[in-house]
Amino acid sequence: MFSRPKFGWIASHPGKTAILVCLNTVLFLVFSATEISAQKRFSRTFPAGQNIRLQLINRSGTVTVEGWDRQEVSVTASLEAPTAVITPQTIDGTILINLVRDNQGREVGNVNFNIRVPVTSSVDIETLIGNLTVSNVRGGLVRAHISSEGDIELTNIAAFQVTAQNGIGDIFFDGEMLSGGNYRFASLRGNINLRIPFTSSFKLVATAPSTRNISLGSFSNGGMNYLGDGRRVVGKFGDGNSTLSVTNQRGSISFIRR
């Protein structure tokens, strides 16, 4: 009958032990090389003026956009297998990257973007699944849209039009509300937290139909009216010279003084 070798067998056969160790090392290196080869990188730099617009339509993966002082747009991405095709276009002052169009009918892995843009850029980001982060942007537009699941984080933003919308996930906005600006935040399920200066001025419609969880914090005043047994808040803060709409179907809405 077959029996397992004893530890003494290994000790008495050092040559065979060395072969086993080498074999394990080779297998480890092979699998590591396969994993590394599954990750590919994309890198492009585009010259840009003050009012450049970046439009990115991703399918899945994280997207991070950060404003900087250079007059150029830097796009880097890590692509997981099966690797997607990325074909950027520059059209009338807009840098367009559309992975949905470029990979129609193909199965592709996550594409994780890290992008830097001039601080005065407009940024329009859309994806199906994945977290979106935009920071240090002071252009005309910031739009972040997640069709399914993922968190949205917008920090140090000063744009005239800001839209953040997702299905499942949190939304965090930390920025200024400019006179004449339009700001819209919407989620099906998650927490919406808005951190804005106390000097902000806006007309507000905030709706949380399922939870009735709307916290105005320091922005609560006599001009704010709770309607529908707390499901909606309508009112004005300051002079009301910007428009703010916040809707969270199954989550909370909170205002934080910046």
The other form holds:
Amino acid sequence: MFSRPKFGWIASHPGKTAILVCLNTVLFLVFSATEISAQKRFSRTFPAGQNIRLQLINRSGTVTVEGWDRQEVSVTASLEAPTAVITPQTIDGTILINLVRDNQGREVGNVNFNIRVPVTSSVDIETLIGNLTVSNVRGGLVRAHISSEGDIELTNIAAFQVTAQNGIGDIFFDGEMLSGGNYRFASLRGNINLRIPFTSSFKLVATAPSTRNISLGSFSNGGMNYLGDGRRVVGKFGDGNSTLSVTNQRGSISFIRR
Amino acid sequence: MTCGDCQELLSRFIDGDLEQERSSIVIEHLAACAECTVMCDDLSAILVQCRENEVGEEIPPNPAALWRRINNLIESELPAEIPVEPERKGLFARGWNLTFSQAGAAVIAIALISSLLTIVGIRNYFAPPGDDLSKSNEPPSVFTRVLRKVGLAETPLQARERRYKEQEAAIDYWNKRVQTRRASWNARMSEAFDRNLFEIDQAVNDYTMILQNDPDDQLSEEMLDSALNEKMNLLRQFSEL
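The structure above corresponds to the form predicted alone; please provide the structure of the form predicted together with the partner chain.
Then the entire complex follows, led off by the chain already shown.
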């Protein structure tokens, strides 16, 4: 009885096997190249006045905003596949980029933004997942909001209203607290570190109910009171000209002298 | 059609009162505008909720006729009604004819009560705002307790229960929306959402347990409120994907 040997065809056609291997390699390279080219770039520049406001609502990816001394807003983004639709709008002095609205009901990849704004701009950034970094901004408002996971880093900020809120992740603020300003930092789980000048003046309510880990550092004085078995610190530093509210549901709060 | 035009017609559109032609324009706009779609969904949900609540109420077969009959009955009986003064007893047996000492005592009592209320009011008004946030275990003021006793103010428990019911209703609503949209999320999005929801639920459980042992712990109550709001916001934001 004739029994066909395993891989008999390959053994009997060595030339054709080599061709097949080459074809597979070529196909693999072609598909890899498609994957690489799927990462697209978006770039656009907007003329801007002193009080321009940038409002960005991202789905996932990192967002970096930096203040510069030009009177224009530069938005560049790298888009991972499946690529998102980006349709910026300018309405009453606000540049609005809303990726949630523009891509509703679609699966899209990460969009990593790199944005330059005039130093005196107001910046309002929101994302569902991803790190947010804002630096060198001295406008009226800085707002950074992450609905779920991601770190927030705000450096060299001097704005009258600063809000940073995330779910799981750290918050770092390094900036000035202006007289009459309002500063709010809130996290679900992570570390909140605030680096501010010793000359700052604020009324403080800091709450860390789970860890009770509130370290005031150089800002500890007789005007600060620990309440609720150490879960909350309330008090005044300096003349108390600004308002500072810090809440970390399941993490720590630390003050660092700038 | 602009969003303003569409939103003006939404109520009639949902009720089915809109003409065919305008209805088609609204549908066309809703297909293209996410904001109006969300508003339409919200309005529909509110109307559904209202209709569900209406079911429990007893509706008379012909409310207009019934009301007319009641009205006629009241009108027919009014002239026949002879006002009967109740027999006065005690201090007011002679009407307002008080003796000099009684009137003096009444004036002093009124002055004392109004002074007390003024002092409490001024103290509450001028209390520094930070102090409100710091009240973690402080008992309520005498004024507040008096109002609660006479039923003019909600007790903390009543207020908390009412607020939780409202928050739970909102959470249920957004949760249903999340479940319908979740299929289109990628794995990373789903995992991040679940991790955050888990953290929030852990916090909610912690505060609920603390409040079961110490119902007057205002700080835990505040944190629980905050955690539930965060849950609501997380669900709402992910439901918009």
